[in-house]
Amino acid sequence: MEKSLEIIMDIGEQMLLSGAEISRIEESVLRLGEALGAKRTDAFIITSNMEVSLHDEKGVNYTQTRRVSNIGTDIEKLHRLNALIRKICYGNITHEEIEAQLEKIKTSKAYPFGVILLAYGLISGAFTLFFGGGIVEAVCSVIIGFVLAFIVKGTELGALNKIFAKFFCSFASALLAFVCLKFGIVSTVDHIIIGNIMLIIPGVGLTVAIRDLFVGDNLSGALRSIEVVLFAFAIAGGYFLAAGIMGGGAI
């Protein structure tokens, strides 16, 4: 049992971390408790701690608390759990597969960096142009889009804390832009600096967040809106000191 409940914490945590609903991961950690034999099985989960208790058919209780932190978003690594958790349900896996299926899903490579990069410099042109940039815009936020993707690599890399490395991107991209301002090549940054920070706005975040509170996590739910919250204001943050020390205005 207790290799059973090892198997579902790492499960688990491996599903916080790729960004995945608080209901969805505490059904999954009582669907393998059932499956791996357990008799009962209690889950407690929030946005940044996991403790889960199973009970054999001889009343013995196992408990495990783990802390869980640099939660992300992972849609694909989050699908490729889902799909061992059902082969785990259907009983047709022992817990050596279990071990060596997870631990291949955990050190699974993400898309390529320049696969990245390229999408941050589409998107932010993409949305330049979608709210009413024109073509120069469009080509300075291209560029800009680049450059952030390199210092979101960057703050990844250093392990910086979330807030600050939101601020951070915040400024540099507002910065960017007015030093294109300042050189002549635009005559507005407003776009340029829109189209950037969509990059950066936790709207999957939100989403989840809402999501918690309406089936009833209201913990987890909080928790993650006061996350969103903070985002959003060292996104606004950056941009206010990058406004300040170029002298620009407000958007």
Second form
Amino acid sequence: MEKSLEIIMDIGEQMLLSGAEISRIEESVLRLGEALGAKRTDAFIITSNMEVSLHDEKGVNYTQTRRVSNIGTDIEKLHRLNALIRKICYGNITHEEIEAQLEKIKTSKAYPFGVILLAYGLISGAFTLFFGGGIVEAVCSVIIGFVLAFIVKGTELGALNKIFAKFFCSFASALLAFVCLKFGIVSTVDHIIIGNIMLIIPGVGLTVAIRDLFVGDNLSGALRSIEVVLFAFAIAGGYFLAAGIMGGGAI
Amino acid sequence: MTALIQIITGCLGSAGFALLYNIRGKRFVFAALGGLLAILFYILFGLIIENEILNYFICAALVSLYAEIMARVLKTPTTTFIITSLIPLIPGGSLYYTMTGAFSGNLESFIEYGLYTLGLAGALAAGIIVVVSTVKIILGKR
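What's the form predicted together with the partner chain like, now that we've got the form predicted on its own?
Every chain and every other molecule in the complex is listed next, the one we just looked at coming first.
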């Protein structure tokens, strides 16, 4: 039973880290508990902490708590965890096999940095055009997107506070856009900044927060919402600072 | 022309985010396609519906429905398609104009764009909620 609990905690932790909604994780933990032979399973999970108890046939109770931080978004991992859970629930899989597969999932890789870099450029360029920018603006936006990719990578490596990281990303991208304006490359920074802002905006955070809130996980939903609001302020703050330094050429 | 550019770039934007979130294979294609659908719905309904916020609500609901269906077809969490497909509908533009309004001390434009942004975000949220809740009711709490 101890081993089962360990497996359940590992799977739950990985799900939380890859950005799953709370209700999905709790539901998975309950199903896993049942599949791995617990008579009763209790789970309490929020965005930063998880607690699971299993009761066996004799009424003995096993409990573990885990502190979870650095939640990201890794859909591929989530997909594979999902498949593993389904397999476990259908039975016919030993603990060793589960552990081996879990280890493989844990060490699975994200896209290489080159692809991420490309994605940053693609997103900022696409949204600059999307919101009405011209070709020259899109090119500037792509270049700033590349720079932003390095900055984000840097803040992650430096384990910088998330809110400050958002502030800094917003500041840097707005500053670079104003530099383009100062050199007369573009006539307005609006579309460049909008394209880059789409990269920094906590869109995922917002949708997951909403889904958490409305399936009954109020606490996690509230925590995520607060984070989203703080990020929005940080982004605005970064822009203000850059616009202030550059004399607010936008308006 | 603008519509065509928006459809293409909206799809590319969703594809970019699908790369960032490590979505692979078939799921990548359908995540990007979701972005295309989102903006296509938005433009089409924009022809009939004048109220932007109502339009947002309907598009968000339809896209969430698409996400729920694709998640079941491809046996993968719904999150995959919701977080990528809705990207083109995120009100980045009006959020930016809210900020510039606040920065330049233009209270009128700050309030106007601020409320508008909140309205759009609320409509997105409501659209997602309606579908998530309905699906939950229909399929029952497992």
